[in-house]
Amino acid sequence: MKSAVDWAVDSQARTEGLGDGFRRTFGGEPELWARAPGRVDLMGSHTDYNLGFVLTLPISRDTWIAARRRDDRTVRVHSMNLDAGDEFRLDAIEPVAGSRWCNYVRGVAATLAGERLALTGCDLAIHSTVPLESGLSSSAALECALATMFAALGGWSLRPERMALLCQKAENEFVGVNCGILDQYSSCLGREACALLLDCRDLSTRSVRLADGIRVVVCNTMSRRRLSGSEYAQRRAECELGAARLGVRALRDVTPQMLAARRPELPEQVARRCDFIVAESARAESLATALTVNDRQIVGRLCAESFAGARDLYEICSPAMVAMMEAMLAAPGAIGARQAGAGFGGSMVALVDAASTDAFCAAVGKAYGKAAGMVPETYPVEAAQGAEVFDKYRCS
């Protein structure tokens, strides 16, 4: 089997490989195919659970599922990335201790069943080009592809907004990861050629077209991070405490003026977390405008402010992230660079002059490898369509 990196750029090989994997595992041919993208946040770290704004890009790294119906209410699953399988009955869905990926699959099925949506047994072969635990929402891509496939097999449909909320519920309640809505909304509502400015309070979105000549490049530190860790939970609790002390539902409702006036009422660490979130949400809106009008100076400034706040106020940076930031900013064509996802390692993101994309990637790989002693993954990504059933021949 080809590597995930090969399959990320060779859709014909991926189609053939996933089909072969299905036949080897289950025998016969799949009858339906579904996909859902990962995402990278261009601005808005940790603002989603604070009901603020996020500028998100559903990306051309995605999760594919090949499936076939069964008549016995049994779901059999095989992950080609992990070379691992699972089997469960739709009438008795229980978590599996110590197997998070199995629980994502089971959790989506259990959540949909809880909504009294018709589910049918099936065989599922899964492959993803979203790197695992990299901050690019591999879990949401899996969840949303699964929900899309269960809907197709069952003969029903949901609005993308509703599907995103159910996938978030599966992750929150079945898997036990207290994530916000950003990842699932990005994966379900993606649009080709557009970033999305997501208002996490009313869940409305606005399409944002990046100016010609700007490319988005993902730079994976290869330092894995885990969303359910204690550091993430602590940051969320600190934000909730700050909102409660300030008498608001969420930090989205705090203005810079209010925060400055009432800062002495907050514990110092909580105040720093609030400083970051209030400014970060405003930066998401500002970056959407700057990218549309191609104001590269503002883009660079906003990204620099975001990373400084993530490092000094929210404290979600790691040594690998600092080394990657230095490598990105020193590379040819860099316009702006910052953290992506929840931080604590994983991937980062750069906005790059399109003509310098190859030179940028080469320079980052060399500089980061020397500084960190690890070979990073660097690759440009495009804005991608959200979760969908697709014709495999379209991609071959």
Given for the second form:
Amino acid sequence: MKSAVDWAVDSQARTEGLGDGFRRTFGGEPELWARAPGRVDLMGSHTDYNLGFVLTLPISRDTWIAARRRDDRTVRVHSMNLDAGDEFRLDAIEPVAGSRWCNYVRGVAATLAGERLALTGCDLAIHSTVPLESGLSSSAALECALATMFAALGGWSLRPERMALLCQKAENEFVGVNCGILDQYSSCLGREACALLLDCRDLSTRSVRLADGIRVVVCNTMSRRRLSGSEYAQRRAECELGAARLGVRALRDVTPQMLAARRPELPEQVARRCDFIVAESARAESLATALTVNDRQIVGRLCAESFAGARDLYEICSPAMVAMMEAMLAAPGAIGARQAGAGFGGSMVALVDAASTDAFCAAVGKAYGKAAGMVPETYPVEAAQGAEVFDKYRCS
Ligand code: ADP
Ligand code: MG
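Right, and the form predicted together with ligand ADP of this protein, after the form predicted on its own?
Entire complex below, previous chain first.
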């Protein structure tokens, strides 16, 4: 099998490869194809569960599923990324202990069935070019591609907002990951050439067309801190405590003025977490404007403030992230750079002058490799369409 990196830039090779994977695993040909994108947040770390704003970019790294109906109410699934399979019956969907990825598939099926949506047995071959567990939301890409495929096989459709909420429910309740709505909304609502400004309180979105000449480059530190799950839960708890002390439902309802006046009522660490969230949510709105009008100076400043806050106030930074930040800012064409996802390692994101993209990637690879002793992955991404069924011949 060719590597995922080849397949990320060669759709035809990927179509053939996934088709081959299907034939090898199940025999015969797939009849339907679906895809859903990963995402990178351009601004708005940890603002989603505080019901604030996030500027998110559904990206051209995505998850594909090739499928064929079965008439026995059985689902058989094979992940080419993990070279692993699973099989379950639609009438008795139970979680599997010790095999997390199977629970994303089962969870989506169980959640859709719980809504009385008609599910059809099927064979599913899956392949993703979203790196797994790197903060680009391969989990939501998998869920949303699956939900899209089950809808296509069952002959029904859902509004993308509802599909996103059901996929989040599957991840929260069946897999047991307490994620916000950001990932699934990004994956279901993406529009080509646009970022999305998502208001996590009323779940409204605004498409933000990126100015020509700016390229988004994801830079993966290739490191992740083991305790990131418990750190994430701790940040959420601190934000909830801050909101409760300030007498609001969520930190979204706190203005910078209110926070400045009532800061002494908060434990010091909680106050710093609140400082970050209140400013970060405002930065998401500001970046949407700055990117539209191509004000590169403001883009750079907002990204720098976001990273400084993540490091000093929210404390989700790691030495690898600091090294990557330095490498990104020193590289040719850098306009702005910051963390992505929840932090604690994983991927970071840079906004780069499009003409310098190749030179930027080469310089980051060299500088980060030298500073951190790890070879990073750097990949330019495009804004991508949300979850959809597609015609495989489109790619040929
Ligand atoms: P992220 O969403 O940032 O990539 P998560 O830890 O939330 O990281 O989700 C990653 C998990 O999702 C993987 O460990 C795996 O269980 C599942 N997953 C995602 N994509 C695939 C895939 N193509 N094949 C199998 N499992 C996948
Ligand atoms: Mg995830």
